[in-house]
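One chain comes next, on its own, written as structure tokens: the form predicted on its own.
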Amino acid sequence: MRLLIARCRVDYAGRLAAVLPEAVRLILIKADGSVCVHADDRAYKPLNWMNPPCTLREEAGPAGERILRVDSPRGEGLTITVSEVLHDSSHDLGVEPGSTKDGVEAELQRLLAEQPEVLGAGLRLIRREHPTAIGPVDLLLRDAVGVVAVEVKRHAGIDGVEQLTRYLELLNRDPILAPVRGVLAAQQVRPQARTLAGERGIACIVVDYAALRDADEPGDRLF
């Protein structure tokens, strides 16, 4: 990861145009190709960003400034014009192991793998913990329409939507799997997460852990 603290102007061009006037900001350039521009507020949310896949070019400007041009195949572009560099460093963070699910969340994933029809008629399991370059997808399912990537949470927030979005971007690059749609399955989905998921075409499904567990009672099994 590269950390760049600089006085800069940021111009975005895509579905609309947006400009961040010159100010001191933190620019995160990650190994997956994403670029995020942060201010010293707004918690974790960047002022502007580009999700992978995208390309980054760095060049000298006409007045001696440094220009970072970030372009995506979706036709979006981010131009960061740096007039002063306060800090510039790169760090190898290694392979991200991902979060460890607590007991209830892990059990919820297992139950949904055994009862995928809860998430939609005709769904069947391809595999659990499907590996990707940025971590495992909880469940990979299939129905007559195509492949479904499922992220399982106890309480789903915006971070869950962002995580699933990154998985979908990677999975949809695979011609064998694409098109892949996303489902966020949780005992509770926060309103902000539901809104963001809707904007990104991700379905949110509230699941009843107790009902799933009752349906999986050992005494009801043949084996």
Second form
Protein chains: 2
Amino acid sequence: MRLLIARCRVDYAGRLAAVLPEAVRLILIKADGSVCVHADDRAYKPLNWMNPPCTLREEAGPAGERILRVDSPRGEGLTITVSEVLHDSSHDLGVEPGSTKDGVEAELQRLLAEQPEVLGAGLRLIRREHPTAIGPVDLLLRDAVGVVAVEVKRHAGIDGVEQLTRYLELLNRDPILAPVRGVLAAQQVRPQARTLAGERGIACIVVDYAALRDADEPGDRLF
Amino acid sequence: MRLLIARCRVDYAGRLAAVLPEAVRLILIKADGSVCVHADDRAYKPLNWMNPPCTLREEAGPAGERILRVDSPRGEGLTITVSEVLHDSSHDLGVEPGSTKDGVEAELQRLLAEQPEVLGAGLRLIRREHPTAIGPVDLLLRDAVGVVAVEVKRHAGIDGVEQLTRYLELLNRDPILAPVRGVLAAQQVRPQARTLAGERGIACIVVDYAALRDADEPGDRLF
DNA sequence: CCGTAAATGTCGTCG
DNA sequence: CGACGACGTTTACGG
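For comparison with the form predicted on its own, produce the structure of the form predicted together with the DNA.
Complete assembly follows, chain above in first position.
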């Protein structure tokens, strides 16, 4: 990994065209050839970048300035014109062991599958990830009245309502299942989603992740 | 901006839980307090990060190791346990002038507003960003037959069709405008979106950004 | 400050 | 390899 702090101008041409006027920035050149240009704010997003695979060439400009030219086989090009180098160092980082992540949405679905009564009294699980032609329904439940299709989301927006609506349309064409009711279960439901769901007779249920997890493994709260 | 190359372990607890086992990584501490941890690959995405606003504290661990503790008011926490520092430097980058981008959706909308006939013979512009209760319609056009609502996207997916469908439902409730036809104009239309649009009588038009720009400023192609 | 839509989104997964 | 959906999406913009 090479770290460059330099006064530079940056030109990107590819999926769009972007220009960064001259200023001091961090230029990060990674072992896989990828390059990104960072300002002194916004942790996550670089000002400009080039994803691997790409090739890096270093040239001398007409006025003696250094030009870094990064090209990708996709026809994208990033040109960094360096007028002043304030820092330049290289480092060997070795292998990255990778991270282990404990996802929330999958966990939420698992917990709701084990505690379906949270979504309504008398509800029992038929199956998780019920397959349909247009994709799997997160949870399929039933009670004395009939079948319920559940869409599980961490943050439910309009797209979640639309998704569930498409599933319900399809499921309700099956005379054995119909009528199927819809439930949108999420940690947070956006107002627009709540309104649209209301118009379509879909219930919105806000679920408490911590409470579900505590109910699943009561011992955890002791630590 | 502070650059740290260090052997470290990273723990994130917040919207999910993630652990990075000990390895050598780049730790980037920016002027706005944000922190991100990068491996030697993947230009764009940090292994772990904390967005502003957040606060950074530096502590000494039980075995004398340095611990960077980053906390956000949203209840997220990032803990970096440093066992060995290989590089440590700070740099003043000054102000970032910001970038100018060309070729984003707004640009596409502007060009289509100036050349509506691209979307259909005889079409003329009524207005851009036509306001409705559920948000602005990108373009409202008319021809001899009636009114056309246009949703402009760079890449049109199902959500674009849904968005336009909502607008059409609303516009068609207005007896003065109705009947309003729908057009989805995009540089790329996903198959699923094309199918759904077809079912709903919405036309999909693939637009050529370069051609639109050339027609807008013919001189450009000479350079 | 909240809500909404765009993004050079990026990243995994599955057909 | 392409389509599709999730993401600790992040980021910008408007009420």
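Numbering follows the first chain given and starts at 1. Keep in mind that what you see is a predicted model, and the values were worked out from it rather than measured. For clarity, a rigid core is taken as the largest C-alpha set superposing within 1.5 Å between two forms.
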Open item on the list: Please determine whether the C-alpha atom of P175 is displaced by 2 Å or more between the two forms following superposition on the rigid core.
Closed with: no
Open item on the list: On a rigid core superposition, would G146 pass a 2 Å threshold for CA movement between the two forms?
Closed with: no
Task: Core fit, then R66 C-alpha moves 2 Å or more between the two forms - done: yes
TODO: Using the rigid core as the frame, report the C-alpha movement of K30 between the two forms, one decimal, in Å.
DONE: 41.7
